[in-house]
Amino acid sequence: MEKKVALVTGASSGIGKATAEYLMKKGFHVYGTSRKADNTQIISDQESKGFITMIQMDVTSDKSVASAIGDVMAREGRIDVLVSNAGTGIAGSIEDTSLEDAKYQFETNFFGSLRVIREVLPIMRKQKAGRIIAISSVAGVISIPYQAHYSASKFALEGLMEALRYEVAPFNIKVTVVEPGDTKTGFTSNRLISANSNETSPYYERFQRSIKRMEHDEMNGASPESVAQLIYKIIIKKNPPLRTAAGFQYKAILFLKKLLPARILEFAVNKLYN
């Protein structure tokens, strides 16, 4: 059987790394991307014959994205699965976060995914098959205070993927959004804090309480491996859903959002993060 080729962005840590490793063990030829990869790192699994090759890609650069995907095509001649995972987080109140930081958040989380998807689509259309999985967040469905720009970038990604699913269905390309909740990864320590989120800010005390709660929940959250297992199930599923939350508790939360009056949800989020 022909080995499947998977491209996983942001594969140097967290969910991306766990996904790349899990797919390798399932026999995939995995190309993981990172801004700092040197294009020579290869890890292989003797039992499955799968491997991970790390390649350099900066999702904020058109040239870098085109070059990396061209490299994969030169080696494999096909891309069966895209897991668009590369992303970053910026915390701070809306007022305290500069427009420059807000634009950077979208440049990575939204336009970064869009760049990679646009580059992969002609390949998958020609193949008449493909799977595109974008890593969103529960925060892309329920907006989180002091992470407004992160939430907004994921809300935008959700809208993009929903429209994409309709557009590419005639070409046998399946599109799914995965919505993890709190997950124990390096994302927590790598989160950027807006420069104005200091003692002079009128939001400072509430922001500090909120960010400490976020960090606590993330460091006690689900493992990235559990998200990787979910991604694999989506890949092999004949008709995957448009959206799926990672973990029963988050499925329940998103289900309750549809049922509860808005004021109750607002009270719960405010109580949790303020």
Ligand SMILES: NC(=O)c1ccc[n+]([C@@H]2O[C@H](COP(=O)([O-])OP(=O)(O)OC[C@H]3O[C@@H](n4cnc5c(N)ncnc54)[C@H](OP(=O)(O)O)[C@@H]3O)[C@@H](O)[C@H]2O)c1
Second form
Amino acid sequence: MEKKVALVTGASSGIGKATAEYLMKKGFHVYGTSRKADNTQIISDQESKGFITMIQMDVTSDKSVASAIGDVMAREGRIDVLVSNAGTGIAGSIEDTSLEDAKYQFETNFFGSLRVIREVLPIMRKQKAGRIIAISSVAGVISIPYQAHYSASKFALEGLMEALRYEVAPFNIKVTVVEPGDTKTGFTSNRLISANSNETSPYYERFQRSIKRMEHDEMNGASPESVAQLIYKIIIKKNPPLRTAAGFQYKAILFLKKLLPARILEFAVNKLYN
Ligand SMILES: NC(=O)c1ccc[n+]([C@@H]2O[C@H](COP(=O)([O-])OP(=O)(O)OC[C@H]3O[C@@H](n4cnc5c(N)ncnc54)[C@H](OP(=O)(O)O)[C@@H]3O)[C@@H](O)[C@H]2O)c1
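Same protein, different form: I have the form predicted alone, so give me the form predicted together with this ligand.
Now the complete complex, all chains and molecules, led by this one.
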């Protein structure tokens, strides 16, 4: 195959942007998406001949997703790799977060990914080849207080991808979930503080402590480039795994989760985030 085409959702910032740039340098024709793109922004790499074209996509809209993917197909006629990365975070206690905010969280992180994947599947099936990489989170395996809806949306995504992997393996489509831990991106400032900014909330003080801790850890976390590198490794792997955590410490934490009694993990999460 002379050209490799990658679609990276949420490529205007953070992990998606770093992944789009990394793939471009490896010679990919990259279509990066953003709600704000005007379909004209192109950067290219002389050496690899790869490029990034930014296209408009809102993952919460059927029409927008179908139109963006139609656009890529009109230009390239194929999509070899999907990195389903677009996502947001909502923080707040379960009691204080409105159902509307909870639904929005799922609409972006879960249904947003599902919408893009469903649109790409017939293309990859016809090609008899494809790679789908969904960006979940360590919080998609270990639920964190005051990020319940974020964790729940990523748990749901993990379940979806696990089943998808079986269903599409006969069509030579390989599915992997990448689980970053704290990563220094726009995620922290883009996080919606759903509630609890109200001092009358019974959760107020614990929530404030918890969110400060989250923000501090993210701002001192891994670089998005290190996650991009891992995503590329998965893309070129002949037999990629179902799940992979980004970074040694997170691999170790998830490994220990399997070995240690649940109460030890509960104690640690409580100590850190409550
Ligand atoms: N940062 C972390 O600590 C961390 C840890 C674990 C997992 N993750 C996951 O990594 C992924 C990327 O996050 P990031 O850290 O790189 O955050 P980020 O810097 O805030 O980037 C988020 C990207 O998602 C896009 N996006 C958000 N809502 C969208 C929507 N409705 N439709 C289309 N695009 C949308 C944004 O694009 P526009 O605003 O331009 O549309 C942006 O490009 C997310 O799935 C996140 O859950 C992050």
